[in-house]
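Next up: just one chain, as structure tokens, the form predicted alone.
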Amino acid sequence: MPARSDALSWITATVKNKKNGAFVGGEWHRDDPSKSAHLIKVINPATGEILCELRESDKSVVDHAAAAALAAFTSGPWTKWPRSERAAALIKIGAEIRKHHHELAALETLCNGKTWAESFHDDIPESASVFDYYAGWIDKIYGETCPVEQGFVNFTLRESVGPCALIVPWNFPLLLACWKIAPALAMGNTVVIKPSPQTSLSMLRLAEIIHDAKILPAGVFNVVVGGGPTGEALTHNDAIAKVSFTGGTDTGRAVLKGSADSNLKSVTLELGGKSPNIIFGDAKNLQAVIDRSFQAMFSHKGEKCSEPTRLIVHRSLHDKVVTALVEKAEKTRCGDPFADTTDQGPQCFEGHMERILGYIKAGKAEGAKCVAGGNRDTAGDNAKGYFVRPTIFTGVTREMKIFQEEIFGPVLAVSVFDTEEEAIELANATRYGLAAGLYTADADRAMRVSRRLDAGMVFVNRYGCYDFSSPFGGFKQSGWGKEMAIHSLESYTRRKSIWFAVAPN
């Protein structure tokens, strides 16, 4: 496949030979030759082979990136650009992503393991389009006049926040980064992006693409690479005015602590999920419900925070639904993610695969019945990859780990219910509240149950509906704030109140 060859050629020519791991102030970061850098191995999860090594960004590199972002914000030309030029820059970024569509999709698949079709058709097009969407918002952010007492005029302004640290996970490496980059730049901020160490290559390539196309001034767009210590250095850096983090709930707490221990920078968090999907006994088009429930759960090999990992089925439909799901799971073909015949790629990295297998072991030990999968797929060329078969458990109760904890893999927990009240109680019985879904032919029930589900997003009669114009985010321990729509822009601006005395005294 030419796209894979192009991606591998770029890795060899640009990354492997230079052992780079940061793009700061418009150029590859130059290491101090007297210092030995920690090297991060970037591994192809389908084969276990090392693609390249990256230099981890230590505190000095992070400080350099934050300083570059601050200088670009306070004294560079970026914040002085007319709004029309800023909008044009975002549209150019989207166009460049489309121009390099095949190569970026190949980098995603090489590093993450998702299928080529998922990278090519799902991730990269939306990564480009989100820049077009937020380019259109740039001249539509208004202040307000406030009805204060006579003798005064009071109005508000929406200002840029400043340098923003954007910390993104490995499951949708480029897409979730662009969800943050586009609104941050639209509001006139500068950014330091930290992708996951497992999946940094597409972001480094995007930085290079933007630089080569001369779209942004130096220092507006910076990338650092590393794990926890790199993220900790970002969240503690006083030059950073805001952190937007997507990832696990426990890491989100560390991000909050970093903000509290430094300059109390603004924080938004998109965290974990353990989302329920309820199928009531009156659900229509049951086969379509089953097909969509399976696809929403097992696409991208189950590595999605909003996936419906808990299926709560009315007793009258339970056996029929489970039988159909098992049949689909058994037909799923794991293998080379670039092959047209592959349905499911490998999990992103070995440690995560082992974590998933640990949850499967726990589910069996706690008494759930494994009716599909439950093991690695080591058939043929899969032996060296990190493949886990689509796994389905039945008889899952609320006390079990596979009901309560986020697995982030292809493991579905099925529970049964008899009454509407029981379904709602099961749906709300975790610490998470990211998303929830329900299928019913009763409109009154749909509205009644939707209001009682403790989740930031509720999908009725089609699980998993997403649009740039709709806020994405959860309740409880699933996060603070929202991604997408105008709601994301609120977090990348600050509101200033200005008072004028009509008759100064």
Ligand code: NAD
Given for the second form:
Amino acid sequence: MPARSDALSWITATVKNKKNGAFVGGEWHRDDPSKSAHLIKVINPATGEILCELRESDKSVVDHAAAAALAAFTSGPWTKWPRSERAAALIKIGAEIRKHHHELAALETLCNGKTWAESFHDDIPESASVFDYYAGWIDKIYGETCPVEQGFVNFTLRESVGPCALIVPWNFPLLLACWKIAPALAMGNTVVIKPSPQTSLSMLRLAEIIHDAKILPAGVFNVVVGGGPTGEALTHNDAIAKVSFTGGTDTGRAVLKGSADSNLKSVTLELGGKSPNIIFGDAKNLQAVIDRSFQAMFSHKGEKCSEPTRLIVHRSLHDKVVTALVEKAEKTRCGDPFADTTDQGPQCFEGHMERILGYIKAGKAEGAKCVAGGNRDTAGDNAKGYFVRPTIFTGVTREMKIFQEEIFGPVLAVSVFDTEEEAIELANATRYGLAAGLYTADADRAMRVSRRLDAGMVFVNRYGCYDFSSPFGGFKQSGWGKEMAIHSLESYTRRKSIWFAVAPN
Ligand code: NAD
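Switch over from the form predicted alone to the form predicted in complex with this ligand, please.
The next block holds the full complex; its first chain is the one shown before.
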């Protein structure tokens, strides 16, 4: 496939030869060659082969990136650009992503393992479009005039926040970063992005593309590379004014702590999930319900935060639904994510595969019945990669680990219910509250149950909808704040209240 060879050539020409990591202040960061750096191995999860090594950004590199972002914010030309130029820059970034669509999709599939179709049709087009969407918002953000006592005029200004640290996970490497970069730049901030160590290449390539196209002034867009310690150095850095984080709930706590222990930078968190999907006995068009429930759960090999990992199904439909889901799971072809015949790629990295297998073991040990999968897929060449068969457990009860804990892989836990009350209780019985779905033909029930589900997003009769114009984010331990629409823009601005006395006094 030409896209794969383009991506591999770029890795050889740019990354391997220079052993580079960070992209700071408009150039690849040059480490002191006498200084040894920790090297991150970037591994193709389909084959276990090392694609390249990246120099991990240590504290000094992170400090350099944060200082570059601060300098670009305080004394560079960026914040003085007219709004129309800023909007044009965002549109150009979207256009450059489209121009490099094939190569970026290939980098995503090489490092993450998601299928070519998923990278090509989902991740990359959406990464481009979010820049167009936020370009349109730039001149539509207003402050307010406040109804204060006579004698004063009081209004608010919406100002840029400053240098923002954007820390993202490996499941949608470019897309989730672009969800943050576009609104952050739209509001005139500068950014330091930290992708996951396993999946940094697409973001490094994007930094280079933006630089080569001369879209942004140096220092506006910086990328550092590394895992926890690099992220920690960012969250503790006093030059950073805000952290927008997407990742696990426990890491979210560490991010908050980093902010609390430094300059109390503002924090937004998009965290983990264990989302329920309720199928009531009166659900219409059961085949469509089954097809969508399966697709929403197992696409992107189950590595999605809002996927419906807990199926809560009415007893009258349980056997029929489970039989159909098992049939689909058994037909799923795991394999080379670039091949047209592949339905499911490998899990993103070996440690993650082991973690998923650990949960499968726990499910079996706790007495749930494994009715599909439950093991690695080692057929043919798959033995070298990190493939896990789509797995379905039935008889899952609320005290089990596979009911309570986020697995973040292709493992579905099915529980049964008799009454509406029981379905709601089961749905709400975890520490998470990211999303929830329900299928019913009864509009009154749909409304009643939607209101009682403790989740930031509720999907009625179609699990998993999203649109840039609708808020994305969870309740409880699934997050703080919302992304998308105007909500992202609010989090990348600060509100200043200005008082004018009508006459000096
Ligand atoms: P993770 O929490 O391990 O890592 C996320 C990011 O944080 C990575 O870039 C990582 O290097 C960095 N990091 C790790 N330790 C850090 C620290 N102490 N300080 C600062 N940064 C640190 O998550 P992951 O395994 O990469 O991703 C999976 C998790 O992400 C799942 O829990 C999933 O639900 C969640 N997620 C949530 C959403 C959402 O929108 N709610 C979307 C996608 C993924």
